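Heads up, the chain below is alone and in the form predicted alone; it's given as structure tokens.
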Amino acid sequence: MKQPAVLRRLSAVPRSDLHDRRLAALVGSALGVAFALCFATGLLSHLIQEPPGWFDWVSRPAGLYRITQGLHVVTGFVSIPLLLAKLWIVVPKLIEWPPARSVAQAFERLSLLPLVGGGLFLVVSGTFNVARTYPWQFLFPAAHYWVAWLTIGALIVHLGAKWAVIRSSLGSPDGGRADVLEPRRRQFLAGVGATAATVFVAVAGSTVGPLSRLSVLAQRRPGVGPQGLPVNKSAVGARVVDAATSTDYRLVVEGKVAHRLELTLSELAKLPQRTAELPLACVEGWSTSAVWTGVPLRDLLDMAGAAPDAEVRVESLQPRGSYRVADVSATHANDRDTLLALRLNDEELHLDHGYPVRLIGPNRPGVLQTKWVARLVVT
């Protein structure tokens, strides 16, 4: 089989001594750890947002999700320089010809297609999602989720095929060349590490307050926005301004209840209020804490005569959108800090933060903290 022209041209490029197995194993190990953390935290986020019957997400500690999702986004960004460095190191192996000399090698090299392609898809699509830019037609969460499974599966196959090589490469440098290559390896690894650290600092400030001023790539900055909180979707963008500011507004509680409720905003304000400091943690990685005041969800359920183990579907005034409806499990519904908030940081709730009423609860993704709440359906 004749080697393709593009591979012949790439093969003619002079090789560096840094294209070696030890560096590939070292950078690959760091990349594997980053991918594993990113996959685990991303899988957790998916389970929280679309829970199967056996999964019940805890409500405490209140700030756990902001940590796990912040870690997901940061490790995703840090994976970019690690992935590029790894691909540069192994490019001679990727383009060697013939592509396989045995059935085992063919199987190993085929596993690289979903591994490399999936890894590139995940970091590129994840970056676009954080930037809230979607130059595609597919649904990002579903595509990201399934490609992540494909990629992690290919990574496991690759590790199994290369385990002996990885162990020997990490165990000791290559014979007599060690005194020549080791300083250059250290310089290369230091450069890759410094780049990854720079990316970390440039992104992590969206969750880690002290790094905020340094995080030039942070998608949102804590403290910047109406009432000191960032906003992803405004009332204008959600097309709820008229409905949210109407004097005819009523919060409806219905479903499996003894008494259907319809409460005006003033009636809600006269009910016993609770104040709690809770984080607002977005799936895009940014988070910040604020002081919320409102009626505990459990109090409204008790007023309506709902069962102690009731779950609730929360519906927004928003006419359309993927997250206009959110489910609240019994665990979260019974937490005293799960509120129908009327005030934020001791001020009336801003329209862009969900006026007249928004759901806020401990340890929930921001997309499930429904704004402009219109209806509670007990299930």
Given for the second form:
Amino acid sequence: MKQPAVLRRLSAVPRSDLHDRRLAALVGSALGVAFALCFATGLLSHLIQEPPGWFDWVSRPAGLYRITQGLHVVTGFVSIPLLLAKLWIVVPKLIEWPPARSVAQAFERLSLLPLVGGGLFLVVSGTFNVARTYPWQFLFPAAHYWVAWLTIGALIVHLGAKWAVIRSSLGSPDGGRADVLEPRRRQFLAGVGATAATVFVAVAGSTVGPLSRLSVLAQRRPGVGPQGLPVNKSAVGARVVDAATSTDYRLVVEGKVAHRLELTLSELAKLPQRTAELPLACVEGWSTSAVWTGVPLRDLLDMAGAAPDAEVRVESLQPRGSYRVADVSATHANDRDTLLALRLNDEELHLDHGYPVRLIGPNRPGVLQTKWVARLVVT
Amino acid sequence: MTVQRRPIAPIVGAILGVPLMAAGVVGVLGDSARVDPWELARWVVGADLAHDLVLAPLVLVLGAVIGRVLPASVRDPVRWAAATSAVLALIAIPFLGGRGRNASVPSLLNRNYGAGLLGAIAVVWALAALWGTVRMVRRRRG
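What does the same protein look like in the form predicted in complex with the partner chain, given that the last one was the form predicted alone?
In what comes next, the whole complex appears, and the chain from above leads the way.
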């Protein structure tokens, strides 16, 4: 096949000498570490939210999920300049002719489509999710999750195909010092690092409190919201205002119990209360610590005569929504700090924080900290 | 005579990577209640094409223009500032759009993202100006 004229002309244009193997390997290594970290933390978050039978998420340390998910979101943002820099370095390969010299090379080059398309999709969809903007019909968490598998698989294929090139270009005995291009590579790397640091400062304030003032592209300011805590879904948005403020409100405990319980808010308030400082950590990366007071879930299970290894399905007053129901494993149910909270920072819960009763426990994603709790079904 | 050894890494990469890629594809196909596979495929391929056919040519042309128009000492600072501004602006797109705002949740997306972006870009160009000045002074002395 003849090389198309437009490609021939493009390849004759003088180009920067920074479209270079060693630089590609250096930036690629940083990007690979970022993607691996994103994949691991993202997979963990998925396992916590949709746990398979073999997976039992720990309830301690209480702030672990806050760290892993904060890392996931911040690393995703920081990988944007790394990804764009990497693609810039290797861009002349796009017009290489012939496109492939062997079947193996054709396979390797085809695997770049899911790698590049998948990588770009992950950072774009992640960014749009943090901005709560959905110009598509599919459900974001599911699409983001499946494309992550596609991308990480393509990354491993790519790593294998390029292994020899990566090793030889990173492993020069003098660390590249004898190479006349090395100072310019260093400058390029410093530039990419500075851009990545700028992005970090611009977004990390949702998680890293002290940066909040500088984080001009953060979704939240920690500490801003009713009772000093951000809100994801309001009572109005969840259509629970009437049910949550009704005098008919009862917390029901049923399922595999010796005696079914039906408790009013004042009956709950008369039970022994426990206070714990626990973070509220959103899957979208923001987190804030607060002081919660309420009845330990385990106390209610004991009152109802549930088994010591009981698991609980917590249901909200919300008529619908993906996070209307959350499961609490035995590990979490038996942690004394897993509370049905009535108070936040020593005030009655704000309606938007789940009045009259919300679930709050150590080391759980925010979407599993069910608000406006109506029913505990022991399983 | 040397014996040509067939490299093993590409085979290992394919054996480990292809099943993971397949898991993603099979997963999507089995999850069509939540994800329309064709819509998702359009987004993934579209992301690739948007980079290869729009973003990359634009960046290459801009880089070349900067190379022709500007004196050598300030080219790199200007390139860095332009690239960093572009990255910040790209990230800001959905925040500036404001479609994620929700009247009943005032604590969400509660910043002035336009002003913030302009401020960040101003800081980036100030840093680049500092870098460029230092380079020019050094060149004159040297």
